[in-house]
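The chain that follows stands alone, in the form predicted alone, written as structure tokens.
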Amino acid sequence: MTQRPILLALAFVLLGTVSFSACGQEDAHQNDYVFITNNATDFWNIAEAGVRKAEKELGIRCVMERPTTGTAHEQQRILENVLVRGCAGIAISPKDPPNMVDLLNNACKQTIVICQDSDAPESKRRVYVGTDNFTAGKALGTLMKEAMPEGGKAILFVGTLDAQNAIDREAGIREELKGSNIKVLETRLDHSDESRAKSNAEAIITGQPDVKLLVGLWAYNGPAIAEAVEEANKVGQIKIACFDNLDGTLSAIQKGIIYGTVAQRPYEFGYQSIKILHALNNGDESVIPAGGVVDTGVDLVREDNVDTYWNDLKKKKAPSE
């Protein structure tokens, strides 16, 4: 008789000490600023070393969530997870923005949002922070027709037509290709798929000769179509126009594979993004600017000013002492 209520208080303590510890650790994540990519690939290191910069500037603590598989459904299975346990602010570059709008609204009640690469204009996030993807669309388009001034077939290549950023950027593309030469014949989707987009580039370059213009979208397409094509031993016969500034595209600039890259600027997604959370969280509505848009522009880089280019973006990575 005496034990039973000896156990039940035993059992109370434990309860009581479980609540507290999970509830301690809910509570231990409401000053993060969290930063969700739409896959993990490489390009988004660079996205990290700007958001670790403005980390150490600030004094706080940010996450880096990468979805492995690249899917919709799993970015949203993340962002909905790390409203459960809590944030003080959200950077994400929606994989599928027409049909998260419902769970970006949801997550706005919530803590301060911003899309960053990728944007959700439709939902009531606070302010976009990358590229004008339609401008710089018009910029990769002004690549094509110097790569292949004469004219010809391309084909397109991206992970999903999905995405904001992608649509964007197709739109810029055959808009400045009005009028040209040039004719893109469509565009073939891999999912965030490496293989696969080395796979697609391959059945180009056997199955259509006449294509002599392989475009990427993504930033892992073009390393990936710059080893099909030279594994094929078509270089110089088969043009490159590609996004970004992964090491394999500058590489293949360098060595004359790739013709040239509209490089976006990651490293201030990720930099400025935190600082516009942080700021926001604190009360500075100032960040916020006209339109809503902050516009971190693009590069061009080809074979003349890639090694300078390189060795910049190189220190920007470098871990700050």
Second form
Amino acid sequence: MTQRPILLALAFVLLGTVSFSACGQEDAHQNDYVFITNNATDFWNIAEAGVRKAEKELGIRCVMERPTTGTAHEQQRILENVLVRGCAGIAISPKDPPNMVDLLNNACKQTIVICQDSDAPESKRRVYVGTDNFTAGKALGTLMKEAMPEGGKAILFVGTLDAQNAIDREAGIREELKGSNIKVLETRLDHSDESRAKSNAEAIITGQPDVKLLVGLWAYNGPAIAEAVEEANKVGQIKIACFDNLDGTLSAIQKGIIYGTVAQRPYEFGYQSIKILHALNNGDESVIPAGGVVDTGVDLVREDNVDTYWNDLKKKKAPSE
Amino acid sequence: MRKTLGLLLLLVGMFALLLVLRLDQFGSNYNQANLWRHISLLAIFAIGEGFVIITGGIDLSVGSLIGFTGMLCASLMVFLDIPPILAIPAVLTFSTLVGLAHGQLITRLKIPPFLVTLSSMMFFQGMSMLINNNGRIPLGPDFPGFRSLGRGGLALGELRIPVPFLILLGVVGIAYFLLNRTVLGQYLLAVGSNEEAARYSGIHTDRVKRFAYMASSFLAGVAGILYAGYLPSPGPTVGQTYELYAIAAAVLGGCSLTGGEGSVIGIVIGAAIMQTLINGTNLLGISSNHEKWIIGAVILIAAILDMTIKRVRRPET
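Next up, the form predicted in complex with its partner chain, please; the one we just looked at was the form predicted alone.
Everything in the complex follows now, all chains and molecules, and the chain you saw is the first one.
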């Protein structure tokens, strides 16, 4: 029982520290731009490099918010917290756009909201900055046809199918493959657990040996599939096409394990989102194109151009500009 | 003992069924290596969880600690250039100290284990997010030796024995010896079946409990390091909810949640049954969406069978 006062005192000190630091920061947040991602992968490191570049150029302050568990619920909580503490503008990659419309529209009443990476077209967001995921999905479909010209069975891998970018990419792939001899059997989900992403690939390699093409839709799927195929000694027999430009993906392309990848330009998501937010904040509406979509485009990376592409990417990631 | 035998029969039955239905796939060296890798990873930390459950406690922090220690080890190597040979013992020492902290809070301040390890679970989830600003830590091709701890295998003719399996053998050996051949093992069981009685008979029960939590956290650290080796870039989502699989494997393997009962071999078989279920449902072409409810149902059926058998054997209670 003698310990109780000590515990109480500890609790007060803790509470005090927390509320004190919160008070100190409250005002400072009003002028921040907040960049909210949809999970915690390395992919967002490159976007952050773009955010930081814009931050430096414009002399403003930006905050990165990355939901770890990758659930829509967690992202919603983060968004609510950001709104409570106030900010000058938000660039968000909504996890579950159809069910986030109200929340986004509410946010639009308080501050400038744009979508990046994944769009919520039904909401009142001002503009979408990012890959046109349907077009990018079609590009991945092209890579799939190149990788397996003789046709055959393919399986798609992705974290969840509630993000618009996953939905659009899948639709783009299916559109591009229409009339081709490639058949997509199913889409396997890993719920953003990388360990699960790898064991899903292992499972397909074992369980469905007639599948000759594995396709990753989210950034971490590429390296996870590549390792599973490499460990099964099936390099060359099983082809891989994937999305994004993680180091693991690019080195697997160099080694010939992955046929090719559709690389988005996350650096541009970060850089252009912040520039557009800042322009809108200063009343410049000219940054919004007709249709409300700023397509940042994609790069197709295969064995022949991977070295050049990677060098260029490293330059963008380098902190000193 | 009889229970372990029953579980072993169930596992053998599952293997036989899968071999009959999907011989080429289930029996392939690649699949067996993967299956036993996943069994071993789960069994290693489930044994730690089992020790805690045997003393009548619970450790909810296991999954988060796996994620955190994996990331901690990777970041020591990647960001601070500490060689794996030094980073690994540092991380294991750290995780054991976490267990000691759990034990101290539970035995000295008498905070319920559920609460202590729940806050620890959240704490280490949070710490994992902070390590690399919520990002993953790419290990890249620079640490082939370290990575082989998780993904490597010992070639034995055509067979590849996964490294985690070799480590599991060591863990099982030590844990079995501790639980069945030492006084400490007797104390663990005694504390779990009746703590008060154990204390009155002169057992330093607090020390025994602290040992259980340290073992659990230590083995979570071992598993964390192995998972970090298994993955191209360990990240903060790895390990989340794994403690529930560990609890399930331990309970399936014959540990009683009220304490005082449990066997190391049983836990390993419990882990093997769970992973074989996942592997098997996949090979049979059942969508992975069905996997969770199947596992839930199997655990419940095991619990019902267990209670029924106990009641039949001892109708007077």
